[in-house]
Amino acid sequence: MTSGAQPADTHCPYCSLQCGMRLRRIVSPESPGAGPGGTTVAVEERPDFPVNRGALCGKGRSAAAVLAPGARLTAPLVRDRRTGRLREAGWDEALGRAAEGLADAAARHGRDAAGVFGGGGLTNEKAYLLGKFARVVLRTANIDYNGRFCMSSAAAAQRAAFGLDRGLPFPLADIARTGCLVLVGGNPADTMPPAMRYFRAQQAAGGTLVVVDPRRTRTAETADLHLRPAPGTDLALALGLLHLVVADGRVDEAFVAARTTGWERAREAAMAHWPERVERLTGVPVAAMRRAVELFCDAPTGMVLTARGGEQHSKGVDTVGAWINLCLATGRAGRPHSGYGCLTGQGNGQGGREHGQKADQLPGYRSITDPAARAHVAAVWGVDPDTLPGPGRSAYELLDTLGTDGGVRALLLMGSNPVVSAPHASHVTERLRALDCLVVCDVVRSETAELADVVLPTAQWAEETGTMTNLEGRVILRRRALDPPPGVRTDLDVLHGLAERLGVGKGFPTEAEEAFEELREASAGGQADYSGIDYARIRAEDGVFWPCPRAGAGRPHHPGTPRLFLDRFATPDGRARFADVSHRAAAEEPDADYPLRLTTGRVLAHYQSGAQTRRTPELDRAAPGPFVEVHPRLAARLGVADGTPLTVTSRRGSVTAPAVVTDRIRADTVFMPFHWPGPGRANTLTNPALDPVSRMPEFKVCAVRVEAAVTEGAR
C-alpha cells in the first residue's frame, strides 16, 4: 500500500456543522471498492478547524464510503421510450433529453410549467447558479428547495423579530460561555455529535442545560432539566414560561424599553397562558415550568436554541417567535453569550436560501419583489429586470401541483430525494410520476431517481471545490481532493450544458471560484453580503462570517461578523420586535379514530432521506431499518413486545415497522425515524399542513392509530 498526494483539508458532506476533516488518497488495488487505479480515500482528523477540533461522528468518519464506484452512479440514465426502463446513455443524449423536456413543457404550458427543486446540501456556487438558471434560462417562478423543510420557520421568526436571520447569530463557541441554555426540539447528540462538546463545556463551567423534547433522547439525558411537552404544544409552553417571568417580576424592563417594541401585546398574550392551563395543554408540570424559569433567569446569561422539533409545525413561526419573546423579555438577546439561535440541520441550508434557491429570494437575501433588488441582480446577470419572474410556489406547494393543469410539468431536481423526505410522501410520489419530464441530478440512484426520465450522475463533495455556509454563518471552503470517476460531471457542468442547449451560452461557469466571484457581486449590498469574502481569505482564516462587505473608499478591510445584534438589531429602528402570538392546536389533533400523536426525527447513524448513509455498510449495520418507539403502557394495551411488527395509520396511509418498547417516549405519543423508503416510510403518514408564513409542513405531529400488524400466517 502506498500513499498518494498530500492530504487535502476539506469538510464533511453531511450536517450544518461542516466539520473539518482531512482526506488522504491511498493506492491499494486489492482494496474492495477501490476506484480507477486502485485509489481509495481515508478520512483523517483535522484538529486545527475551530468548529470540531478534529472530532467526527460516525457519518463523517465513514463519508468516503459513498465515493466508491459500486455505491454511486457513474453514467447517465434515460428512460427508454420503448421499454419504459432506465438505461445507460451518453451525456449528449441525456442532456439533450433533459433540455428537450424542460423546453417542451414551457412551450406547451407556459414558462412556469418548467420548474426547479434544489437541495440544502448544494454548495453556494451551485445554489446560486441553480437560481440563476431558473430565472434567466427557464424564466420560471417555480423554484424552491428542500431547505424549506429545514429552518424556514425559524428564519421567518428571526426576520420578524431581528430584521435578519442567520442560524446562529453568534459562534458555536459562545454556547460554552452561557449561563443557561434552553434547547427546544433538538437532539445534537444524535444529529450533530461533535457539537456536544460545547454543551458539555457549558455545563462543566457551571452552566445549566434545559431540554424541551417529548422524548428522552441522548441529549435530554445530559440535561439538568428535561421538559416533555406533547408534540405540537411548544408554543403553549413558551407562553407559559413567559407568563411566569412576568408574574415573578423577572422582566428586564430596561432592556425591553431601550431595545424592543411590541411588548404590551406580547405580555397580554402571555398572561392568558397561566401555568395550570399550560400544564393541561402540554403535560409539563407547573413545578417543572417554574424550575425552568428559575434556571434561565437566575443565570447571568442565557440562550434559547430551537431545532426541527419546535419548528416543523403549521405554527412553527409563532412557536419560534414565542421563544424569542422569552429571550427579549429577560434581556437575553443582543448581548454577549446570550440570544436566540437555530440549529440549522442541512449542510448548506443557510447559504442555499441566501443566494437564490428559495422561491421568494434573490442572491444576498434580497426579496424578489423589491424593485431595487431585482435591478441589482439583473445588472449582475446582464438581463432586463422586467424579465425576472416573481415569487413562485413553496416547496410542498410546488411538489403538490406537479403534473397538473397550471402546475409544473417538467422538473429539474438537484440534490434532493422527496420520495422519502417530503410529507405525505405517497402523494408526492404520485405527483412525480405524473410529470411529463423529470430530470434528477444525484450521486446515487435514489428512490426519486428511479422515477426520472433522465438521471445525471454528478460529482460528490470530495470531487469538486465549493463554499458552504455553516450554522454559525461561517463561509467555508470544501476543496477538491480527487477526480470524479469517468462518466461523472459536476453540477456546474450540468447547468452549463443545459443552459447552452436552451440557448444561453454564457453566464454559467464550470469553475466554482468563477461562480463565487459572480456571487460576491450579486450579494454585494444585500443582508447576506459576501462581497468581502474570497477563496484566498477563506483558506487563510478557516472561514469568514457573513455579512462581510467589500472594502472600498473610506471603508477598511471588513473582519466579518461573528456576532450579530450587539449594538443594534437589523430592523429600520434598530429595535427587536416582540411577536404577538397565542397558542393554537395542531392542524390534526388525536381523536377516537386516531388517538395517538406521531412525531418523527433522525437517528445517530443516518442523515436525512438516507440516500447516502443507507449505502454505507458501517452505518447500515448500525441502523438497518425503520422502527416505531412505543411506551410500555401502550405496548401492554396492544399486547406487543420489542420486535413485534406494528402498523401505524394516519389519514394519509399506513406503514409497518417493528416495535421498540421504551419509556423514552411519552405514553400518548409514538416516534418513527424518517430515513427509509418502502413499507416503513414515516413520511407516508406526516401531515402537509403548512405554516401560513414559512410554508413549513407539519412534520412533527399528526394523529395516528397503532395496532399489531397482521402477518400472512395470521390471515
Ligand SMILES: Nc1nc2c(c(=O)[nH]1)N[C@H]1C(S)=C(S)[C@@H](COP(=O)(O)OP(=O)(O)OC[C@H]3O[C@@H](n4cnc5c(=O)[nH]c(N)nc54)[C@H](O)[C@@H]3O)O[C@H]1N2
Second form
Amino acid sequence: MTSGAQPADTHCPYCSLQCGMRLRRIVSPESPGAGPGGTTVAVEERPDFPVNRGALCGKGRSAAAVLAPGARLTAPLVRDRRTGRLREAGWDEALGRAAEGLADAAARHGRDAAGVFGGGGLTNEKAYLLGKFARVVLRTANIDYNGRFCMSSAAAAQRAAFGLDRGLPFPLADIARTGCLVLVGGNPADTMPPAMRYFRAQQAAGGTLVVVDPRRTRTAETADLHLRPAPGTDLALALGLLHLVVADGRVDEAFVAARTTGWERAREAAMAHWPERVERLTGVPVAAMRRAVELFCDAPTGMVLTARGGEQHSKGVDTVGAWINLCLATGRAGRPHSGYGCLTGQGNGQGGREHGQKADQLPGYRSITDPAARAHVAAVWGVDPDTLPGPGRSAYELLDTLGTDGGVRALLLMGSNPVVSAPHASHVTERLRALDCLVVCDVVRSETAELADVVLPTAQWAEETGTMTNLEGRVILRRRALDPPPGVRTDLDVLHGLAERLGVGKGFPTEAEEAFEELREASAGGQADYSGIDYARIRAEDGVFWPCPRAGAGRPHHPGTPRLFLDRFATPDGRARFADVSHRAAAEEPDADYPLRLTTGRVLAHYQSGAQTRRTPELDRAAPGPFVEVHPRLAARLGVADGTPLTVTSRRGSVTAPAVVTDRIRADTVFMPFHWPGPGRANTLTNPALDPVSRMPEFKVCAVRVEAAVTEGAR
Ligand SMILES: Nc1nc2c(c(=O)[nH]1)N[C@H]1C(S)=C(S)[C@@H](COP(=O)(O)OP(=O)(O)OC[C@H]3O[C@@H](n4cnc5c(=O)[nH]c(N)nc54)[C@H](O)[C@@H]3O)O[C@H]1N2
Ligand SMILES: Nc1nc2c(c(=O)[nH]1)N[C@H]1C(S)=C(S)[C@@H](COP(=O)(O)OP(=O)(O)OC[C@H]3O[C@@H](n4cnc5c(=O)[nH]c(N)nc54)[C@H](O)[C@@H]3O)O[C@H]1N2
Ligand code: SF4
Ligand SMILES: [Mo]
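Taking the form predicted alone as the starting point, write out the structure of the form predicted in complex with the ligand.
Below is the entire complex, every chain and molecule, led by the chain shown above.
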C-alpha cells in the first residue's frame, strides 16, 4: 500500500454539521474497496476546522465505504423496452432517453408536465443549476425538493418573525455561552454527535439544558430538565410556558416595546393556555413547566433551538412561532448569546433552500413572485423575465399528483429517495410508477432508482468540488480528492448534457467554480447574498457566513455575518414580529380503532433513507433493521416481549418490525426509525397531512394500532 503525499481537506458527505475531515489517498490495487488504478481514500481527523475540531461520528468515519465500486453505480442504466428490466447503457443513450422523456411530456401535456425534484444534500452549485434548468430549459413551474420535508416549517416561522431565515443566526459555538438552552424535538447525541461538545461546555460553564422530547433520548439524559409532551403538542406547551412568563411578571417589557410588534395578540393567546389546560393537552406536569420557566428566565441569557421533533407537524410553523414568541417576550433574541435557532438537517439543508430549487424561490433566497427578483435573476440568466414560470407545487403535492391529469408526467430526480423517505410512501411509490418517464441521478441503486426509466450514476463528495452551507450559514468548500470511476459523471455534467440535448447549449457550466461565480451574481442583493464570497476566500478563512455582499464603490471588504439581528431584525421596520397562534390538534388523534400515537425519527448509525449507510458494512451491522419502541406497560398489555415481531397499522397501511421494550418512550406512544424500505418501512404508516404555510408533512405524529404479528408458524 502506498499513500499519496497530498491529503485533501474536505467535509463529511452527510449531515448539516459538515464536519471537516482530511482525505488521504491510498493506492492499494488488491483492496476490494479500491476504485480505478487501485485508489481509494482514508478518512482522517482535521482538528483545525472550527465546527467539529476533529471529532467525527461513525457515519463520517466510514463515509469512504460508499466510494467502492461494489457499493455504488458505475454505469448508466435504462429500462429495456422489450424486457422491461433495467440494463446497462452508454451515456449517450441514457442522456438521450432522459431528454426525450422530459421533452415528450412537455410536448404532450404542457411545460409543467416535466418536473424536477432535488435534494438538500446537493452542493450550492448543483441546487442553483437545477433550479435554472427547471426555469430556463424545461420552463416548468414544478420543481421542489426534499428540504420541504426537513426544516421548511422553521424557515417559514423565522421569515415571519425575523424577516430572514438562516437556521442558526449565530455560530454553533455560541450555544456553549448561553445561560439556559431549551432544545425542542432534537436528539443531537444521535443526529449530530460532535455538536454535543458545545452542549457539555454550556453545562460545564454553569448553564442549564432543558430538553423537550416524548422520548428519553441520549440527549435528554444529559439535560437538567426533561419535558415529555405527547407528540404533536409542543405548540400548547410553548403557549403554556409563555402564560407562566406573563403570570409571573417575567416579560422583558423594554425589549418588547423597543424591538417587537404584535405582543398584545400573542399575550392574549398565551393567557388562554393556562397551565392546567396545557398539562391536560401535553401530559407535562405544571410543576415541570414552572421549573422550565424558572431555568429559562433566571439565567442571564437563553436560547431555544428546535429540530424535526417540533417542526414536522401540520402545525409546525405555528409551533416554531410559539417558541420564538417565548424568546421575544423574555428578550432572548437579537442579543449576544441569546436567540432562537433551528438545527437544520441535511448536508446542504441551508444552501439548498437559498438558490432556487424550492418551488417558490429564485437564487439569493428571492421570491419567484417578486417582479424585481425575477428581473434580476432573468438578467443574470440572459432570458426575458416573462418566460420565467411562477411558483409550482410543494414536494408532497408534486409527488401526490405524479402521472395524473394536470400533474407531472416526466420527472428528473436528483438527490432524494422518496420511496423510503416520503410520507404515505406506498402511495408515493404508486405515483412514481405511474410516470411516463422517471430519471434518477444517484450515486447508488436506491429503491427509487429501481423504479426509474433512466438511472444516471453520479460522482460523490470525495470526487467533486463545490460549496455547501452548513447549519450556521457558513459557506464551506467540498474539495475533490480523487477521480470518479470511468462510467460515472458529475451532477453538473448531467445537467449540462441534458440542457444541451434540450436545445440550451450555454449556461450550464461543468466546472463548479464557474457555476459559483454565476451564483454569486444571481444572489447579489438578495437576502442570502453570496456575492462577496469566492473559493479562495473560503479556503483561506475556513468558511464565510452569509450575507456577504461584494466589496465595491463605497463598499469595503465585507467580513461575512456570523451573528444576525444584534442591531435590528431583517423586517422592514427592524422589529421582530410575534406570531398570533393558538393550540390545535394533530391532523390525526388517537381513537378507538387507532389508540396510540406513532412518532418517527433517526438512529445514530443510519442516514435518512439509508441509501448510503445501509451499504456501509459497519453501519449496517450496528443497526441492521427497523424496530418499534414500546413502553413496558404497553408491552404487557399487548402480551409482547423484547424482540416480538409487531404489526403496526395506521389508516394508510401496516408494517412489521420487532419490538424494543423500553421505558424511554411514553406508554401512549410508539417510535419507529424511518431508514429502511420493505415490510418495516415507517413511512408506509405516516400521515401526509400538510402544514398550510410550509407544506411540511406530519411525519412526527399519526394514530396507529399495534399488535403481535401473526407469524407463519402461528397461523
Ligand atoms: N444519525 C443521523 N443523523 C442525522 C440524520 C440521520 O438520518 N441520521 N439526518 C440529518 C437530518 S436531514 C436531519 S433533519 C436531522 C434531524 O435531527 P433530529 O431532529 O435531532 O432527529 P429526529 O430523530 O428526526 O427527531 C428528534 C427527536 O424528536 C423527537 N420527537 C418526536 N415527536 C416529537 C414531538 O411531537 N415533539 C417533540 N418535542 N419531539 C418529538 C423524537 O423522539 C426524536 O428524539 O438529523 C441529521 N443528522
Ligand atoms: N417518517 C419520517 N420520514 C422522514 C423524516 C422523518 O423524520 N420521519 N425526515 C425527513 C427529512 S428531515 C429528510 S431530510 C428526508 C430525507 O430523505 P431523502 O430525501 O430520501 O434523503 P436521502 O436518503 O439523503 O437521499 C438522498 C439520495 O440521494 C443520493 N445522493 C447523495 N448525494 C448525492 C449527490 O450529490 N448527487 C446525487 N445525484 N445523489 C446523491 C443518495 O444516495 C440517496 O439515494 O426524509 C424525510 N422523511
Ligand atoms: S456529525 Fe454529521 S457531518 Fe459530522 S461526521 Fe457525523 S454525519 Fe458527518
Ligand atoms: Mo432533514
